[in-house]
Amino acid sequence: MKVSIFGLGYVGSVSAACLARDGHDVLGVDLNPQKLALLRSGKAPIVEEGIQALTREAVESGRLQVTDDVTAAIGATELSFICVGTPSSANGSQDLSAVVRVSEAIGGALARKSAFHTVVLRSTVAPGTALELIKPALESASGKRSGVDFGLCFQPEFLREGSSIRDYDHPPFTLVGGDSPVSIEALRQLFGHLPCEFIATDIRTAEALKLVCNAFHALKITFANEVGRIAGALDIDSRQIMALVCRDTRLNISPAYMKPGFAFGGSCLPKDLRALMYLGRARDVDTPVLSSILPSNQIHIESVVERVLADKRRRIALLGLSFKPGTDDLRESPLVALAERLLGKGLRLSIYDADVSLSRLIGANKQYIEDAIPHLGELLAESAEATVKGADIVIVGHPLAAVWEAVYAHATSEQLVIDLAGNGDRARMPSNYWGVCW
């Protein structure tokens, strides 16, 4: 293919390489002087394992040319990478000016090309960037509509510095949003040879997907260097713990605990989480990565105190007690904290769950409950059905089929549900309904 990319730093540079010398026409576009006089002689403007020799040879090939005519490299390819810089602004934002003005001389360029031509994104950007900044920008420089006479696409990279050309060409996968079918199916020809899954799915959530795993990056730096604090303060090797915690791959390093949802609890996460950082303040080790834990989690809860109380209605159903299906264990389950919270609100809650009964409850288990609902037998419901018939809003806070099964069969379009839980069937629902997290 015909590819012309525009923004020659670090993502550009290996990209116009790499794809060199997988056998595309490569055309560079950049407005600094030096970048380009170093790659016409042969030579990468970064440092980076490989990449010179790459450099040097996909130029002698002549499979990588560089210029800084905007209308040149949108006439002679037919998909255009934009790889400029995004910094970030004072309070955090990303500047997008150098997105924006190499957006309005592609789009300018496009007025000028009456073929189909693709426009990649591939800086990093906030979701709705390339919909709301982007695809404007070039439809009003071109005269053209996105998805018709042109397509846009996000295409995050997942390159570390250092192992660039690596990460190129054995990437997790190869995720493309996009709004042609057409420009979907030229970056299938490009990267579909990469040992990897190709993934195509809608623009923001490809944009979103990049600044998730980056943060998720930076959460397991920041969270393996307290746990080492804590370690060294206690004489214990951190590395060895933190090889064994990777061992895990059932419920540690897989995706065990990582779809959205609601609040976690039950008898260990929360107190064991509580030891650690004492561990860690006994011993003056700060923690603030792990001390945030808890109080998000409690943010998480009251998220849903909120949308209860937005509604204005009185008559709550709350389907599920326990922390999880399957026990009747109630130890910090935040379905207790939740009804708590809604009943000290002054709200009327009728409770079912099939696995809690007060008269088998006993010891510790007991203890916290008469604590924290000591009038918790006048809430119980016998059956789901009768607890949503009779229910303004109802909370579904256990996944288990009978609880849908009853929801599906006797919620109105007047209630409202809520779902906690997150395997509710929406078609099957006549009511409205909220999901938590997504």
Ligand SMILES: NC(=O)c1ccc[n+]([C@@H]2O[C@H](COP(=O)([O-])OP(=O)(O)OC[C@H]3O[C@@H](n4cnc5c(N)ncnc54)[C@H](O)[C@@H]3O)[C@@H](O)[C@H]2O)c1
Given for the second form:
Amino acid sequence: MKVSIFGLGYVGSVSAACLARDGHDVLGVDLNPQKLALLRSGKAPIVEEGIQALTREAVESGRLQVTDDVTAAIGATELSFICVGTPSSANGSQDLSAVVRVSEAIGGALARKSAFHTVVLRSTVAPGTALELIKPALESASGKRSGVDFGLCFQPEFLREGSSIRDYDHPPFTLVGGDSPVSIEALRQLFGHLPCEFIATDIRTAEALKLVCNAFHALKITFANEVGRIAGALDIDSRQIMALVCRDTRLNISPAYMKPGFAFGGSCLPKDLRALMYLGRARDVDTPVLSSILPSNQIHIESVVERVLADKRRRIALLGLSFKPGTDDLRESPLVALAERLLGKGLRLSIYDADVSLSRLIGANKQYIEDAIPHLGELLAESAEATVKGADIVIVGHPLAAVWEAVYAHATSEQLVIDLAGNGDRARMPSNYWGVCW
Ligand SMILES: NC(=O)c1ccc[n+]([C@@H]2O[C@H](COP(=O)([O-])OP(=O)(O)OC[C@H]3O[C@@H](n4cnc5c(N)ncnc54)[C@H](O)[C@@H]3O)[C@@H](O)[C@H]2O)c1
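Let me have the form predicted together with this ligand next, following on from the form predicted alone.
Whole complex next, starting from this chain.
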């Protein structure tokens, strides 16, 4: 394919050299004359393993050329990548001025081109940028319609400096959000050979994913470092601990616990987290990330309380009480915490949990619930159906099929169903539906 690349920094230079290596004709565009001069002489403008040899071969073969003429670059190619910088502004938002300027320039060039063209944004941007900023810039400068006269895609770049050529060839997946099937197919032609899945999604999801991935990587590093500081203070080898953490691919390095839903709780997670934080505190080790986990969890519960209170109605059905389905363990259950908060606000609660029966509760579990909800017996209902029928608001806490069937069968259009379980079928919901974070 004939491809132009706008912005010849780390991402643009690596993409240019790799695409030329893969047999495509690449035209690089940058504002910086020094970068253009370096590339013209066969030298890469960045330091990166393998990039000098790859760039030299690409330039010598004639498959990589550079220009500062945007119109010529758009006219001579069928697809353009935007790889300009999106640095942080003082308030943490992204400075999108370079992305907008380059889009206006590309739009101006599109006005003078009759053939269909694909524009692919690869710079990291916040969700909404492509559709709310780039698309209008391209459309108003070109007088053409995105998705019809030209295609607009967002494709996050997953390369890391230092190993970028290897990362270019082995991404976790190729993710493309786009408004034109022709453009998505063009990207499949460029990247479909890579040893990974090619996933087409919507543009905003693709934009969000890159930010979320990088935030997760930063979180992982900080988690490991906080564990390291505590372990160091305890004279335990943190590298061995974290290596063992990673050996558990069932619960640790796995999709487990990675689904947005309701707050966590139970008899182990909060207790053991507090114990770990205490070990640090007792040795003057600050662990701000670990320390913010329980407050964040509480905010999650409060968001549901606020939603219920905003409704102004008083009769609440709570389906599920134990910290997860299939157990009657109520200790530190977030659903018990929610019930406590709602009762404290003077709301009328009816609770159904097939696994919780007062007569069967014993020991620490019984003591816990007697302290938290002293009159629980009066609030427990006989069936999910009875609970749903008498309520204004139905809160589903456990992802159980039997519970949902009762909701689908008996909820009415006046009721509000709040889904904390994460598996409600909106299409079968006769009532208003609100997912706790979706
Ligand atoms: N560096 C990485 O490892 C990496 C990885 C993934 C994603 N990203 C994202 O990719 C984007 C680019 O990152 P980078 O590190 O390559 O940036 P960079 O600052 O190294 O390069 C940006 C280039 O764009 C050029 N430029 C600016 N305005 C231009 C215009 N109007 N026309 C043509 N060229 C123009 C600049 O001269 C510069 O050469 C950023 O959004 C970044 O967040 C970077």
